[in-house]
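Coming up is one lone chain in structure tokens, specifically the form predicted alone.
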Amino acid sequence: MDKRTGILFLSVLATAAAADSPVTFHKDVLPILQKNCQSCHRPGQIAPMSFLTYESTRPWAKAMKTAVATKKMPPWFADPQFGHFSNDRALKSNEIETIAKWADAGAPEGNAKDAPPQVKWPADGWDIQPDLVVKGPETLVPAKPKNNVIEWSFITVPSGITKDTWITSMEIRPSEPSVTHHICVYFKPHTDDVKYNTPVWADRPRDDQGNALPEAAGINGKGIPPSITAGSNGIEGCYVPGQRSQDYRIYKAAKLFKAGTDIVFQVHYTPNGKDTTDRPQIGFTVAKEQPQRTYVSIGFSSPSDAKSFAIPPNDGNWESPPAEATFLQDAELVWMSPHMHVRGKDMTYKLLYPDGRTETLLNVPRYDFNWQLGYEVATPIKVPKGTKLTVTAHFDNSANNKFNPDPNRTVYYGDMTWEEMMFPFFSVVVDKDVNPRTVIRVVRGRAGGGA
């Protein structure tokens, strides 16, 4: 055997040995969990079990195989044909195969020396490691409210921030996620007439089952005194299932939080059959020096009046009127997050540039209300002034939708999960001197609102 043949033979043997070597937790599975799963599967996070160690992961091996094989986990719904996202958690086919082989082999532990270094997650269950923490309002969520409805409330609290501060990331954490539909926040300039820790809400006309009547459709915010959020730039961030933080540092940007600004919490709770008290917190990281760019969070909606937005009974593919906006400033689009309720089926974001080009930024063909994900654009998308953003969506009000509480009624725009919304969020980065309120003009639909 000559030297060349010998090297080839040894290479074949090494490849065969690698193929036959057992898949183990420390060497093969743990790196996948660190990259794709531990952000949720660790103490203090949304997942019910921890995947930090072999001991805590081993009992779930078979369930993990099923979840990844069916692509139920990790939750990720973006169509790979459109856009590239830095927070893409979808597993590659070889990673799915690794977890399946590990489960089929009896979930062997392997040698702990093969494990990668532990990820240094922020302390106390945070996604970020906050420099500042502001406590939110305490709210009692009753076990059985009338018709099972708790209307959205707006509650103002002092921030305690006494000097102009550039914040570089923000995280909203409910103390009781089991009853929290969403929490959104506004930064409002302080006024002398503010009433702290006093809930304000609008009573909407509803039937005996708690369904909003047609005349209530699209009146989100009606009856709320304008002073509650007056002077704010709109919603600055939200907690929803699947996301609770945004990090502006990756885009070298920040938000300016002016001294003495109050924080308005927009809270929406869903009762779970027992009296529960929630008290959220907001964590901020702070810039050491003034940034050159401002991070602007934007939410807007399709038309929401009962004439425009009324999903017919037993319609499995109803198309909503689109939400449309025109950019009034040059910007870089960096983040998108579709929001609908339990009948939401799909949502697509598209840009029409001034030169006539069109670009699909994000397509979510299988929307899942249980996981309202944000999609971080890997390379910021330059959006020149005059560009039009159009967002379209479909809804499934048929019996084929397992989450549909009643396919036999017309569904209007409303706040409760059994009503509907078509509310796309997105974020842009602009020059620090740009007023966030001048970034877009809504052409069709409305700005503001919530989740």
The other form holds:
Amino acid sequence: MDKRTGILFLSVLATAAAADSPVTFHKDVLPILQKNCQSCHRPGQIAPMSFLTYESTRPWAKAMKTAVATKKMPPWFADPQFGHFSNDRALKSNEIETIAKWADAGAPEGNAKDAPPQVKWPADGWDIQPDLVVKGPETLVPAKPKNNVIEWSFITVPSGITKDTWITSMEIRPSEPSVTHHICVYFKPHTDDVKYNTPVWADRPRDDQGNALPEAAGINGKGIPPSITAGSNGIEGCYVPGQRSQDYRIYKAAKLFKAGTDIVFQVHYTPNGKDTTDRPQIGFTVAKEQPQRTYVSIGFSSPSDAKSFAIPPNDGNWESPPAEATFLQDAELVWMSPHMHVRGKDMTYKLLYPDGRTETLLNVPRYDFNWQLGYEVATPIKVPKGTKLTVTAHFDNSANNKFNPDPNRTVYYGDMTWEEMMFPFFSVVVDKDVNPRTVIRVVRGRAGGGA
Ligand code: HEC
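Now that we've seen the form predicted alone, could you pull up the form predicted together with heme C (HEC)?
Everything in the complex follows now, all chains and molecules, and the chain you saw is the first one.
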């Protein structure tokens, strides 16, 4: 037998062995679950069942096969044609096949000795293992508020952080996810007139079904005094379904939390049919030494006035005016998170470089409001000063959109999920000496800084 035949022969043998050896939980399935599923499917996380052990996973084998084959799970919406993301949990086709084969074979356990070591998840259900925890404000979410609407409110609490601190990750955790639509936080320099633990909101003009009238269109609730978040750098991070922590360590960056700064919670609760009290917490990890780079979180919106932003009834593909910003500093773009409401259909982020080149950074062709995902850029995108960021989006106000509560009305910009939003979030890393407020200028739309 010459050398080549030998190799051929051996590889045929190896393939035959792989095909014969049964797919088991410990050997084949658990590594996939650890990498792609356990971040949500473990106790204390958003998924309703745990995939840590064979016993808790086995009953779900058939449902898992369906969920991965239809790409319902894991939730991931980025068009693979554009960009690479370090938190991409999408399964490869051979992994989908492995789960399918395992389910078809009756979900065999196999030998526990074949299992990879358990993943050491942070304790107490945190995503990050916080060095510091700040308690947020308590809010009673009534079972049945008027029109079923609870307006967003802003509540300030003291941070208790008494020296300048570089934070390297942040996680926001509601105590009652069932009523929590979102929680976003601002870091506000302390002022002596601050009123702690006092909710501030604006009652917006609404019709009987709770729809804001056109004159109420605008973001972040007209009528909220800007002083609530004055002096802050805008939203620093949010809890939304599918996302609650952000880790700046990946990009060797941090945020400066100045001594004595207060934390403003912007909370949006939705009733769940019984009186429920939520009390969120924020966890931070802290840098041992001063980092060289600052992590800056930015959000902005398309034009939001009732003339620019009015989605006609039964329009299945309405294009909103784009949101556009120019970079005033050299930066590295590291993270993106499209935000729209139930009629949101797609969103695309594009850069136009000063040399005329264009690049699509992220395309989410089938946006799903139930999943507010953040996309972590695998290799930071170098953005020279003068580059323009353009974000475009479409909305589906037709009856084909199964989440559309009413295709027969004109939909304006607003805070509630049955109103609409076009609000791209993104983050950049800049030199530590750059003032976060001078990174971009919004040229079309609205800066999403304060209230
Ligand atoms: C980002 C969080 C997240 C990740 C990652 C995730 N899941 Fe889920 N999963 C959920 C949540 C939340 C639900 C319950 C709500 C729902 O069905 O959408 C769920 C539901 C399911 C269901 C029940 C589906 C049904 O139709 O009832 C299955 C099966 C499932 N997940 C399997 C997986 C598998 C397998 C993976 C990894 C390959 C995975 N999930 C990754 C959050 C996640």
